[in-house]
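What follows is one chain in structure tokens, specifically the form predicted alone.
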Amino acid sequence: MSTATDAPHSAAAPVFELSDIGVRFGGIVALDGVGLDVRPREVHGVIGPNGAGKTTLFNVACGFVTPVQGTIAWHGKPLDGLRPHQLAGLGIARTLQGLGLFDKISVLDNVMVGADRHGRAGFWSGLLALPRSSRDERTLRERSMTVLDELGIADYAGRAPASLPYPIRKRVALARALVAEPELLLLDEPASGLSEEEMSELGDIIEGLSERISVMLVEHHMDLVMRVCDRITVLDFGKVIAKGTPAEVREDPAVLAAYLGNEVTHDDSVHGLNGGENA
């Protein structure tokens, strides 16, 4: 996260933009004119009460959901008909709540799947015993082991994901996203299922990532959001009700009303937006 001595993020052009996004499921309006932008080396949080539209917005950013209106742009260029398989080629990586790890192969091989775009022959050719460069494979393995080591889980490289505790598997999924060396990382509730200590370690990781890449974070845990985010977009009933720094969002009357109801005091607001799973 940036400090007061850093150059303001507003001075840099966004790497990723969602503009006037509208999504409808039948007669239900899930998103109505929602927009945000993520700037270089910024952590941009998306929060809101249950049912606010956070997951839908994340799915739009990943290409899982096609909006009925609005524009998705990458470095100012519209991405028409964005699909999930296009993300890696653009320089975008994601982690999902479901993790999506392959239980029949090792942790290292799972991470190498994420490094595949850097290989000439491709990881899947190795799994299928097709001809490939041994040097290429060695490079991918070294890259993957480096990321595992950075996340403190290199000792699990030879293990099957299914044999590992859930917090470790979450780090494996994160390693698989990071090994692609993305410019933008999309994180969907990365703190779910973590203890307070593990969440603190995750905060350290995210703050370290923001020194070199941009992050869009959808999260329930407000302590983590307020700690690591440079800017926050708040949704309620599919609309943006507030944007700004953590300090600005914490004091915004519309945000307080959305989370705690209309009758709140200052002390209530500080407690409600600083602790627990209130999103």
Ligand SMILES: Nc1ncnc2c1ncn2[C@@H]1O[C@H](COP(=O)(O)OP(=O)(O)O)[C@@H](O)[C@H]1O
Contents of the next structure:
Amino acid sequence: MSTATDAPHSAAAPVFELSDIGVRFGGIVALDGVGLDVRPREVHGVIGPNGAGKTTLFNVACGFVTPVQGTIAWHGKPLDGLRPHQLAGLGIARTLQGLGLFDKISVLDNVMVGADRHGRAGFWSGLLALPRSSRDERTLRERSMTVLDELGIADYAGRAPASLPYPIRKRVALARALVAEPELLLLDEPASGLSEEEMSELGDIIEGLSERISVMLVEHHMDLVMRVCDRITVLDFGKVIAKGTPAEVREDPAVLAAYLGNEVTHDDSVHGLNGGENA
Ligand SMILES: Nc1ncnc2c1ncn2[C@@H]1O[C@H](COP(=O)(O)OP(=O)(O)O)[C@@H](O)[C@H]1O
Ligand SMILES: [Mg+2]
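What would you give as the form predicted together with this ligand, now that the form predicted alone is on the page?
And the full complex, kicking off with our chain again.
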């Protein structure tokens, strides 16, 4: 959550906007008229019970799933059929649950791969032994080390990801997303597989990031969502059932009903919704 001002985002034009998004998988309506906008330096959470459509919405935002209806706009300009390879050029980075790291090259090299938005003569040309500027490489290496340091994993720069525990690998994947200096970071369940303490550190990291970039956070750990998000969009059965600040969403009867109605997540979710501040 940005701490620059008390009402940091209310007047700002959105960076990223999903409007009236519809997605169908065969006969299943996964998303129906869903919209949200992410403002500059906002952390925008997407929550909802299992099957609500969160991952589908994330995949639409990444260009993995093409909606049958609706528009995606970047800085107010509609994108005509967003594809995953366009994200970096726009200034959008993402991390995925399957981390997608190269296990046999070093952590540092993995992070340097993420920098193609800025690297003129990039990592791949290096691998292919094409001529490139050693100055570019030095700059990229330094920037990658800075990001690793910010995330507290600089000590692992020379290690192979395969040799590291999952929470560290998750940070490497985050570092790789951040080294491109995105304007918007899309995070899908970043807290999954983390301990309470690691989740709290992740909260610190996200709060730090929101001083300079926007974040769309799909996450089911309520404590984290309630702590770091400026605004939250709540999905249920493919529709938006509530939107607002954490405090507004937490009290919203439709949200409580959606979580209470969901047996699988009943205990966790209700506890999390109401106990987020104290946990
Ligand atoms: N690739 C797919 N094929 C068919 N149905 C899918 C697919 N992905 C998701 N769905 C369905 O779409 C709905 C929303 O799923 P999802 O976006 O994964 O929800 P969430 O992430 O909130 O748990 C669910 O009914 C799910 O079964
Ligand atoms: Mg999901």
